[in-house]
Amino acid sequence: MQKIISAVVADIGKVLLGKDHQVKLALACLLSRGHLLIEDLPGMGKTTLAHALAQVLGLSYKRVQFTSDMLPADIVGVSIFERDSGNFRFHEGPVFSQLLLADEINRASPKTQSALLEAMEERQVSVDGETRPLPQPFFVIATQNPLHQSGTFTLPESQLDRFLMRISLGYPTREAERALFQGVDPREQLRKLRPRLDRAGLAQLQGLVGQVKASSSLLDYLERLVLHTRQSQDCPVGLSPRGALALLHAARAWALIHGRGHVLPEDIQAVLPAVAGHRLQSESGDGAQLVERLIRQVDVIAA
């Protein structure tokens, strides 16, 4: 297994390129069953990173570009009444994929975002009534752009932490930029893509995550973490329950990609700022600073 995810985060860095830790990100986030958010500026790759993703883990996928004007119909689907057979027939809508983008989710307004709650939590719809459920494995990559930029909408916490990671690509390195000046596509190495996993080879490796071993020391030292989120003065809302269960699957799937069956505590401050940063509350909104913080000052081993 090792070697086939060796291949797939290779695979996804000959279309994004210069981006390998990004990249394990990504996948240590849908390998523990997450959901994904990208933020960044327009231009820096986020669809390209969501489409590399389905191509190579062999997920259906589905894009949806979010609008002011979009209704959650648009996304979960709709009944539609047919003269002919005198009912209604329900009409899937894009959200009845295994990997579905939200492209830009913050220019749509709340109430169309908050049409994935249901989806992203239950992994199940609720219309006119009935509950459908969604396709398996279900993964919602979305991105979004920063808030100061003109059309968007602010993304209410129930929706954030709905997110297991929100990850930010960033400019390309020089050598990635010389690269893509001279002549290397990113949309046609996307073409090249081909699956390196079905869905049976998916769920191996996300059983082979939750085998992934926390020693009793690890845990209390994810517990620090935790408590000292609750507990410090510069974090007015610290991480709830299922912020620190995400944060410890992340880190054994980061684990599980760098070939070790144990976490360390390397492997949770990897993921920490993924996790974390979106989920921690502060007066200036950078959780970045704070997750720096935390871990300069939490002790990997308890005095």
Given for the second form:
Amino acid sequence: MQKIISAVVADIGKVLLGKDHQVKLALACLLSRGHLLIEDLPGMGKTTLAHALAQVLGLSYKRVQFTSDMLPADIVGVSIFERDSGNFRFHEGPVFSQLLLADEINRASPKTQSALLEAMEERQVSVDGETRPLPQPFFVIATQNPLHQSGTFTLPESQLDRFLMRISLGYPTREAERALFQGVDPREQLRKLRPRLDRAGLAQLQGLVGQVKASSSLLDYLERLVLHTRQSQDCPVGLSPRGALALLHAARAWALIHGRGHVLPEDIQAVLPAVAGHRLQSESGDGAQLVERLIRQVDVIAA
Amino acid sequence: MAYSERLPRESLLWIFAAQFAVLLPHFARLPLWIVGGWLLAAWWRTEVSRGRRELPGKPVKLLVVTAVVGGLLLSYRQWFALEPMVALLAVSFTLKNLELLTRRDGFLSLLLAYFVAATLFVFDQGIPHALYGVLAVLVVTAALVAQAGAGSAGPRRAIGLSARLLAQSVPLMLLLFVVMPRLGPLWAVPQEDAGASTGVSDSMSPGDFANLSRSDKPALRITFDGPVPPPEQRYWRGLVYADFDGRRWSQGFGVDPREGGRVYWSDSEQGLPEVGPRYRYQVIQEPTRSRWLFAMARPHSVTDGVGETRDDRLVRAEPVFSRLAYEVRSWPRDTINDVPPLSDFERRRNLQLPEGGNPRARAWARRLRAQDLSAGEISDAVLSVFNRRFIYTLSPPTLGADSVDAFLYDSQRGFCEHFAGSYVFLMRAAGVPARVVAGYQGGEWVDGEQYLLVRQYDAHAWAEIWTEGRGWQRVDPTAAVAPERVRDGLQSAAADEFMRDALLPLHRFPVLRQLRLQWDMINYRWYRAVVSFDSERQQDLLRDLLGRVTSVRLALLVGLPAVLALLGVGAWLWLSGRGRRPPPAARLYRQFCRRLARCGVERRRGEAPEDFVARVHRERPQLGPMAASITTAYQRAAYADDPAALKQLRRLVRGFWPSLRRG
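Starting from the form predicted on its own above, please write out the structure of the form predicted in complex with its partner chain.
Okay, now the whole complex, with that chain kicking things off.
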């Protein structure tokens, strides 16, 4: 099992050079059945990451480019009258896939955004009074441009909360970039990737996440962290129970990816910026800084 | 909540309840029209709240105030005395109801109610009054509590909250009771001096109707420091009657301190006997509204404001309006050896008799005198006649104009006043200086608290005669007739008559008697511990507590409990906030961190073990391997719940003593 995970990480690393940490986070997010939000400038490899994940994990992959004139039906699908049969037939939208890349989600109108976010939460869509389940697994990687860019609709906090993690890829290191220049075109590499897992294997891995042990000492630390976000003057908004649970899930997945049967405080600290950053941010405070301070202020060892 | 808001109707009911609670004990004392006035004012205010009537305008209020002032003047006729002052307060308090408009007025009225409740103790400081005072304060506080918020607190909640508030204030109250300086009053309103209310009065006229006090109310409570006098010695002298006008015995000119009687107020004025006193005791006297104090012969008191007269009594500078405690030392007459001779003036005064009247008694005395007997022999002759022919009764017939003759030869029935009066008359007629002494005799020994309880019915009159060489000698003619009166008290001497006119013959039931004695004991304790806690006893107590009373120690006494209480609260908060003890693995790991910190590698707060051990590797490479294995063991013990790892961790940490030397 461990081998498979390392192979997956290595495979994606071939396409997305020098971004192992982000790749692992994305994998952890997927394993703990959450959705991922990537916030970064255009051209940083967001799409590449999503595509590579889909390839390696053998998931059906669709991509939607969000625009401001998009309607919910463009994502969910629409029933069209067919003259031949004299019936309405439902044409599935891009949401009916196992891995959906929702590119530049903040360019769409709030109405369209919320249609997607509802589908993410419920893992089913209702069209014309009929409920249709989405394929299993269902994993959304949404990307958004930094908020100050023009023509964007900010995702409200309640919808940011639907994403298990928010990560940004950042510029590659010098070595990685040099390797990028010298090596094969990533698109070529991408095409060469072969699935390492089938659907059953992925489900098994997801099941294993729940079995990773979280000891009471670890839960104490988690409690202290959560309590600190709720009591400290630093944090205008505390971490919700859903946020705390997400943190635990993500930490378990992280521990699993690192081949451990139990969660360490380091695992929590590793996933904390991705899981808590977008949940703690507010107009007055940047999420990343808050999380950094939070890690520094809360003692890992029980006092 | 705005103070200028109009008073809600529920608040009005609360205020009336509080007013009623504090005024109720005063109603018995105040003139009836004040009660009526309160009812009227309350009714008027209620009518206003129901919208049927307007609050009175200025002219009406002016009229009412005038009427009230006039009424007070009419009722009391005197202005600067305590009762009219209390009445004035009660009336003002009552009239405030006619101006009860806003919440602010309501608060004012309730705060005034506390003051009215306090005036309760001006008249009586007994336990029932104190309990009632607590009740009144409870109701007033509940009324205040009900004002807070929207005025919608239910009665039970308000009373409950009020009780809690009062209970919480008890420790502070006790502390203040002990340390608050006892200041004398800045100004005093004289209490009304309406006649004596004790079993011993200014004068006695045995001929008139037998108005002997048969009340079983306590008069004196006496605690002894040292030996207790035997029953036959327990004569508590209060007054000396030297003057007889044929019917009435009174103190007379030169004996009564109000009429030229000499009083020694300080120790140096009258020398004390050389041998020490036989009895030392403290008398707690119930209020008598007169100046006489009671003590055994030859008394001396060091209490302030208590003086001695030349005829061996104690008097007080001010009348006794409230319970008074005074210290006495007594030298019984038989312990005093050198007796100054009787001055001519004294002799004349104690031989004084009216010009005429009582011829038969005078004739008998003349016969006795003619036999050339000594004073003692004359006395014995008279007492033996008393013993043979006379009957002790509490309800003697009234006597005619020559009361002594009528008693000696016709009725031959009487009580102590008759015997003492006629005995002194006979002695004086026979040429022996004699005088009547009034006071209390006997008393009931209360075992539980070790004090002597003297009741009003222990009031007694006896005689003193002058014998050459021995001075004034006590003679109790009643003892010749009814020895049991002196030995066992009034109750056994006149068992049938005793308290016959009492509404219920309670004294006949031993159980009830015992209960009453118990009750008196409680009262006594209450008085000793609470009411008589004056500045002197405060100093004593503080000295007991602190040794020497200095401001630093006093501050400690006040500050220490406060600091301790605050520390207690702090500790409680800290302990309850600290949560549970950390698990053993965490404790061991912390120990490891402390040891590392001592050699310069300190773990930061949020630094996870893995990161820390990496830093240890960087900063102190030679400690790295050990730190790594400890960290691994800790991680397994704490996060994988591996018991073997915990053991290993314990072992590793115990053996981990990094050298302080930097490598």
